[in-house]
Each structure stands twice: as structure tokens, then as C-alpha cells.
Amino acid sequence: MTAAPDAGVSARVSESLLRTLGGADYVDPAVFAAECERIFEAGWFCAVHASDLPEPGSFRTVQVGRESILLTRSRRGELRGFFNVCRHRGAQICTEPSGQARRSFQCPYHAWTYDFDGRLVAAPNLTSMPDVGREEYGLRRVHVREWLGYVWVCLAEEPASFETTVEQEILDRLGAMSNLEAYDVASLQVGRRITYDVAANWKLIVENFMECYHCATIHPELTEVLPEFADGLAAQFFVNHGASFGEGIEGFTVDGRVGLERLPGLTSDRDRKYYAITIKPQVFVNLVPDHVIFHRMFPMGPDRTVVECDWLYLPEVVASGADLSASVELFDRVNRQDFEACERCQPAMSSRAYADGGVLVPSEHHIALFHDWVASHVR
């Protein structure tokens, strides 16, 4: 006959466990369109880097939440945002991610055409419809800045505080803004970029983002450089904490050699440190001593998110022709193996097993915080 447990025992065991999200957050189509709503399309969104949007009449096409976003600059070399759609019949206006608008953007099925301002200049007959005003009739727009060398948009009629949100993420990491201005991410050039096309909800990229637990299992080159992540310490977690360099490694590199030229404005204490940083809702930045890796998701359903990672270092160091490949390759094998776990768990969302979620240990606790803060937005 089995002993029954100890009482005290399971309580403690009880503590020491939270609850995790259901399943069904994962991969219900209302839920991923309330989050939709009421997070990617309400707040800020980080969408292009600056570099994107060279000149007048450069475009990007963005998802943020259910809406096609045409990013540009005008004649002027201001950022400018508008909905991707016609104010004629609701056409998309350009339907190819990227691209050079030679004089303005011309909708392809009834030749409505619109400045770099948005503004309606031309369309058949237009003088015949006094009715069709220039101005009123222009593209919508939406909101835009630029930070840390990125295009930041918010689709909501106001928007919220940019202060209070985006850069409060930095503080409650790294304690005050001048620890990440000290590595100058504008100033920054994207040296490579790849794009990551997941078969899984945003959420779970998120909550392995923000953890190390893992780190031991599937990240074997990243331990190596980063020993204390065998622990499975989440270094998030501690106020301006990195991770350090391992005994003998010299650089932030697949195989632990010397990287390139260290970001000027470092100083000794931050010369051989890791720092992870989470923007809800898309963005992860991480900071070593010679580049920045900085992640923008884009969800694009319950159960596929695209990922768009930039690795960023000195102009110089991109216009030498340097060789990058140890730095990226070491974080794009990190990325790979992240990837690949988050597609092993997005399955078994839906299984009857997982209807009541999971559970978080004690090194996982914070992340109980990011749910409920989505929680709070679309509950």
C-alpha cells in the first residue's frame, strides 16, 4: 500500500509552482484577436529600422496586429505612417513588403494616388467630384517615432505614453536609462538580419525569451560563453544584472574567440557582460560588449509569429567588410534551438492534457508577471 504524501510536503511543492496560462490563450482565434485589439494594436509597436527608410518614398510594409501598415518618408525626410489601405473601395495600397515609390503611391486598382504625406493628389475624374476632398480623403495615419534607431508605431487615436511604457521596460531592467545609452544603439548599423518565419503563438517566444531554465538543455554553445546560464538563472529577472564571460572566453562569439571592436562608450565593469531585455510585447534586445542583437516579433496568427533579428555594430565595423559570421552565428543558433522548442510546445496547446495550462517553477516565476500584464489588457 502507497503512503499518502506528507501534507507539508505537498504545500511546499504547492509554493513553489504557479500556474501557467490555459492552453486554449494559445490558440484560440479569439484570443489571439483580442490581444490583437487591445495590446499590438493599441500600444507601441516596433516596426523597421530607420536604415529601412533611406530616403523620400522609401516603404516598408508592416503587420502590426490585424493591420497592414505602409511605413515611409516624405519629401522632407520625415517618418511617416499610414493604414496600408485606399480610402477609395479599401484597396492595399502596396502589396509588396518593401520597396522605392519613385513620385507617390498609386492604388493598383483604381489609380487613387497619394503624396508621401498621404494626402490625395490625383484620381480618374477627380476634378468632376468636388464632393472628394484632398485632405479628407488622404491616407490615415498613424502615429510614429524614432528610438534606438528603430520606427516605432501606435495605431490608437491617442497614444499612450511612450515614457511609461516602452522606456519604462528599460528601467525596471537596467535601473536607469544611462545604462543602455552607453552603448549608443542608434548609432548602431545592421551588419546582418535574418528573418524567422515560427510556427508558434507569440506568447511562448516570449516566456523562453525571458528564462534560462532551458538554457542547460538546448543551448549548449551559449552556456559555454555564458556559464552561469547552466544554472538556469534568469538573469532578466535581477535589476542591471549580466550574465559574465566564461574562464577563457574572449568574446560574445560561437566558439568563445575575440569579437570585434568594442562599443566605444562601455566601460570596464560592462566589458565582458550579457544583458536580455524584454519590451512587451514584440522586442528583445540583448547587449554585449562589441554589437547589439535586437528581436522584432510579428504575430501573425495563434500559431505563427515572424521574427525579425538585427544584429547591430559600428559603422565602421560594417563598412570594413569585417567578418561577422562567429557573432551571428552563435546567436542564430540560440534562435534556431529557441524556435524549435517553442514549435515543440505549440502543439500540445490544444491537447485536452494542457487545457488547464502548466506550471512555472521558481526560476520561472517572473514570468507569471508578463501574464498577468497580457491578462490585464485583454481580460
Contents of the next structure:
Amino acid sequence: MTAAPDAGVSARVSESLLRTLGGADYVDPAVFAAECERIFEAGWFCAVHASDLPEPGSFRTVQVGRESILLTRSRRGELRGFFNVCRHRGAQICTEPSGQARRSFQCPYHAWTYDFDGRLVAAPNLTSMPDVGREEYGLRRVHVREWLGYVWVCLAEEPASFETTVEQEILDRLGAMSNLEAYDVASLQVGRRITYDVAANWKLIVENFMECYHCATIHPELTEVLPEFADGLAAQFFVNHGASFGEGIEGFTVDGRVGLERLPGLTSDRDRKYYAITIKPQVFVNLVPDHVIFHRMFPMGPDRTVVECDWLYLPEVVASGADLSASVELFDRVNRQDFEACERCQPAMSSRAYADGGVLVPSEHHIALFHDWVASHVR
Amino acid sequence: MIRICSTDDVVPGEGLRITSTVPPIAVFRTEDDEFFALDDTCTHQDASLADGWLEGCRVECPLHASTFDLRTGAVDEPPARLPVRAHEVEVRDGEVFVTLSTAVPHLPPGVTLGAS
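Since we've got the form predicted alone here, give me the form predicted in complex with the partner chain too.
Shown next: the complete complex, the earlier chain at its head.
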């Protein structure tokens, strides 16, 4: 009897290489459920931009792990987040992804009615049930905070430490918070938003964002602007390393033409640099001299992830109606190229040939740290 | 005329449900510090107008958004079709007094006089 030609291969890999996760981790509903429970529903999750909720009763509903979360502002303008679940019989309160509630949130089933603080203010025959507490039967709240102009939520009973998770990711990447503060991200406005519905597991998208081994192959425009990406080394490997614009490149645009007004807080050493940050588990930030590209991922299932990407500019640039297209098009192309690559991988994740996973070359070895991070939460 | 509550019991811009009367009434205090009193129960379905949305001289039922005039009890649009009764209010020395209307109240289906 002869051994199968690949017998024993799974036991070890060449010295230059590290193993990826096995294919099942990208397709198994049980794995995805565990990630939802231990990662997305446990830690801080970046949900929407603060400007998506301009006034009391403005709302967005977002998927956080397995939960639908309703975000709004109270009558006093304070951010509020609730589980989008009626306390009566469980109907979803808001089925629209966004909108403006007039006076209250009313369940469309039996008209249980909640104010913008989540308090139960009315229900048919409620006056004859004086023992039903208006706070007690209010919408269940989630923790909410605003940072970098975004609304972050935490579904845990006791919120995770924002400092040792989200903020630590910035420190790990940029070395000091001041290196991010120079961009004053919270003061910027959304100039453009593009939503991508990606048929791939969220981890494939994170892994893709963390490495640049693929850049020279699938990102011709980006590699023109940032020639060092052709060396395949990760932009996110070295602390506070920014990739330099190529010679003759005047701005972070699809054809290297001059960009928009430069962010005023930047020192000259950041004038022609690109920085990329991954804030695990679902945020990617790109910093360039005249704008910030901010991705939020919403894992919808093992094989589907919605990505909302915002291009943020100075308020005066957005107000001026300046043409943002050359600026937006560069990273829109990068996104489409990346997501197409991720979608190409997804079907192979359930292949027998990938059951033991693949391998990471040295310029991808830091992805193993991401795998360790996932494993430390889920296992 | 009966004493209903103190002025401080009612937050400006809100209403207070009073269950010591039959049927219960709602006392409203506008942002301009005027006081009004209506039957508290919407004429369409059992809901407390004191929990409604007060704006200017009208209160909007929290359930189905018919609005009632604080001065007359008149309703603007369906689903409620009948007015609520308006009661005469007098404010003296920080106390709110009401003379209850003697008209027959319009209560919604399933709500009877005496039920609180």
C-alpha cells in the first residue's frame, strides 16, 4: 500500500513559513458563533460615524456579532445604544438600516413605545398595569462611547477596557497616541462613503489588510504611489513606519496627481507618508496627508462581511464641494482588488486541499499574531 | 373645584397623570408655564396622554399620534375621532385646582369609568 502523495505534509512546514488557520475556521458556523460571542459581542465595536446620528431620534441599526443594535440620540443629544428587540414579544423595533424617528421608537407589532432614552413610555392598556416599570421594561442598553468621530459600542455587561484594547492598537502601530492625534480624525467629515458586501470571512479581510505581499500583484495604482509596497514587506510590521510616496507623486490619488488641502496638524515628516493601522477586530485606518480612510467591518456570517468605508476630509474641503473623485478612486480600487482576492479565497476554505490551511511567508508572519489573538479569545 | 397637585409636581413641557379623579385626568405644564387639564385617556385606545408629546398648546398621544388641543380637548386627526374633555384649571399659591367638566367622557373601547 502506498502513502497518499501529500501524507505527512500537514505535520510541518518549511522553516521560512508559518501555518495559517485551518480552512474550517473560515466556514464553520460554530467557529463564527464563538467569534461573535467572544470577540464582537464582548469587546468594543466601531458602529457608525457620529454624523450618521445628527439629532435626537436619528437612528442607525447595525449588526454586531449576532445582535441587531439600534443607535440613536436622546432628546438632549446624547448617544444611546440599545438591543433592537422589543421587551414585549421580541419583535425587531427598527427594521430600516437608518432613519429619523419622530417622537419615539414604536414596535410595529403591539405598539409598545419607547422614548429615545429607551424608557417604555406607552403601550396599549399600560395604565391598567401600574406594576410594569417604565425603566425595567425599557429597551436593553449597550455601552456607547465616541472616539475619532465614531460611535463605538460594547455589548458586554461590564464593558471591556477601551484603553487596553482599542487605544493599545494605536500605540502598538504608531508608537505614541500623538502620532494619531496629529490627524485630528474627530474633526474630519465624511466626504464619501462606499459600502462593500463581501462574500468572504472577516478574518480573510483582516489578513489581507495586514500584509503587502500581494500589493505588487493586485494593486498597480497603489504601488505606483507607494513604490516600496513592491518589496512585499508589510506596511504594518514596523512601529510607526509610514510608506513614502514615490518620486513625482504629488498626492494620494489614483494617478498621483495633487490631492486636497493638507491636514493642518501634520509635521513635514508626515507630509508624503501613508500609515495603516488595524484596530482588531473590525477597523482599518489609513492615514495620508490630506485625508483619512476609515473602514468598519460588519461580519454577517462565516462567508459574508459588509464593509463600510469612509473617506474623511477637512470640513472646509467637504463644504467647498471640491472634486474628491481622484482621491476616493485610489482606495476604492484597492478595496475592490482586495475584496475580490478575499472572495477568491473563500470557496477554497472548505476544500479538502486546504483543510490544514496554508502558509505565511516571512513578510506575512505577523499575521500569525492575529491568529493567536483570535485563538486566545475563542479557545 | 378640587386641589389636584402642586405646580412643582409637573415638569415644564410634560404632563402628570392624576388617578384620584374618575376618570383619570392629565395635568400639563407648557414650556411657557401655563397649566391645562384633560381627560388622560386617549379616546382611540387606552393610552395615557400625560405620557404624550407636549408641543405648544397640543399633546400628541404616545401610541398613535392623534393630537389634542390642551384648551378644548379637540382632536386633530384619526385614529382618535372623539375629543377628550378639557377641565378648567386655576393655579393659586403653587397649587393646581381643577373644576371637572360635567360632560360625558369619551373613553376608548374596554375602558370604563372607575377603572384606573
